[in-house]
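First, one chain by itself in structure tokens, the form predicted on its own.
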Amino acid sequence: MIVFIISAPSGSGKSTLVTRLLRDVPSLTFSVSYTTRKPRGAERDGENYFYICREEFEERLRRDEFLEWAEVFGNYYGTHRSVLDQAREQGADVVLDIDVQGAAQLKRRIPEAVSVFILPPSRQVLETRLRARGEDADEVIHRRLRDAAREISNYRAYDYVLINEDLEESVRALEAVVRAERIRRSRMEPRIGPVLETFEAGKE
């Protein structure tokens, strides 16, 4: 099983992305997250994210039920640990959507996850975007340009860099990615095998 942890400021496009990869490549399961903010829009509790209130967040945190956790703009938000059993139970790879707090905590857990860290193509893009979907007040939209000013920095800790400035390409890059890594871990073994027997075959 491969976790792979993606990043990305608010605005990118990232759940755009996810939602692509999952629906394109076989075997993937996305890590709903458990938070203490309220849904947004059409946001429904078990697929976007677990909501709970805050005491509860806390007492799951002194069971130390979360593999990573961090505070947000005032909101909780944590990966069950239960993700990475029910993905092995599932044999399939899982997908975390998480940010930079979280994905440091998670890379210190388990060093093998495989990181992506997603760029907008600028900060004028980025506010244009979070003007767009008109859910956020001025002051909120600009502590998230400063965040994501924050949050870019730590670019150089993830394993890829994408700049989604075009949606198609972003995605091939993305399937690019975990295909790529799922061919490095397995190294294709089964497959290996009888090409190397031929060889020896032919030795005789």
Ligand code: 5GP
Contents of the next structure:
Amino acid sequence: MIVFIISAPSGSGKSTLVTRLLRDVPSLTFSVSYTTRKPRGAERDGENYFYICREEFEERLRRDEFLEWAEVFGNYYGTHRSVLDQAREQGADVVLDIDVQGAAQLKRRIPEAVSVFILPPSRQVLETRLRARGEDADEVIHRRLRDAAREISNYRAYDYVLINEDLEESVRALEAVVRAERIRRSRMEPRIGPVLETFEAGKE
Ligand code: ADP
Ligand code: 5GP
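Output block for the form predicted in complex with this ligand, input the form predicted on its own:
What follows is the entire complex, opening with the chain shown before.
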């Protein structure tokens, strides 16, 4: 099972890209995180997040239920430990949409995890996309733009960097990362043996 970590400043197009990735590539599951923030727009409990209150989150923290967690924009977010077991049981790879702090924690625990950082083409484009999304007040947009500058400075901790300019091109690039990582030699070993065996049989 491969763990794919995807991080990006808010408004870069991460949700759009991850949705397309999960639709287009087989055997990929999305890690549904726990959060204390309220659902937005069409979000659904158990699909986008599990929405819980701060007390419950803190209780789960005390019970050490999270693989990683962070406080982002004043809310808690965390990945439940069961996520990886569930993906493994399904025989799927898993995609985690988590912030830079969570990504660093997870990379320490799972060094072979593959990480992708998504960047908007420029600050100006990011601002336009945040406004076009029409979900945030002016003041929130300004805070997100300030935070973006700080988050972007962490790109060096990631294996891949994707500049989300043309959406279709970005979808293809992200899919290419997943498909290429799946055929890394180190991950192919279990499937190479049976192929080699057929050749050894032919020698006799
Ligand atoms: P994030 O999940 O990173 O906060 P979203 O996926 O919600 O961002 O995207 C922010 C806005 O930008 C949305 O309105 C989305 O439709 C739009 N968007 C995403 N990718 C592109 C792109 N490559 N070109 C133009 N608009 C985009
Ligand atoms: P949003 O509220 O816009 O859905 O997410 C805000 C930020 O929290 C995003 O950067 C997102 O990647 C991050 N996030 C979502 N779930 C988790 C999680 O389980 N752990 C961590 N560390 N960050 C998360």
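C-alpha atoms forming the largest set that superposes within 1.5 Å between two forms make up the rigid core. Numbering follows the first chain given and starts at 1. Just so we're clear, the structure is a prediction, and the values are computed from it rather than from any experiment.
For V195, a C-alpha deviation of 2 angstroms or more is recorded between these two forms after rigid-core alignment.
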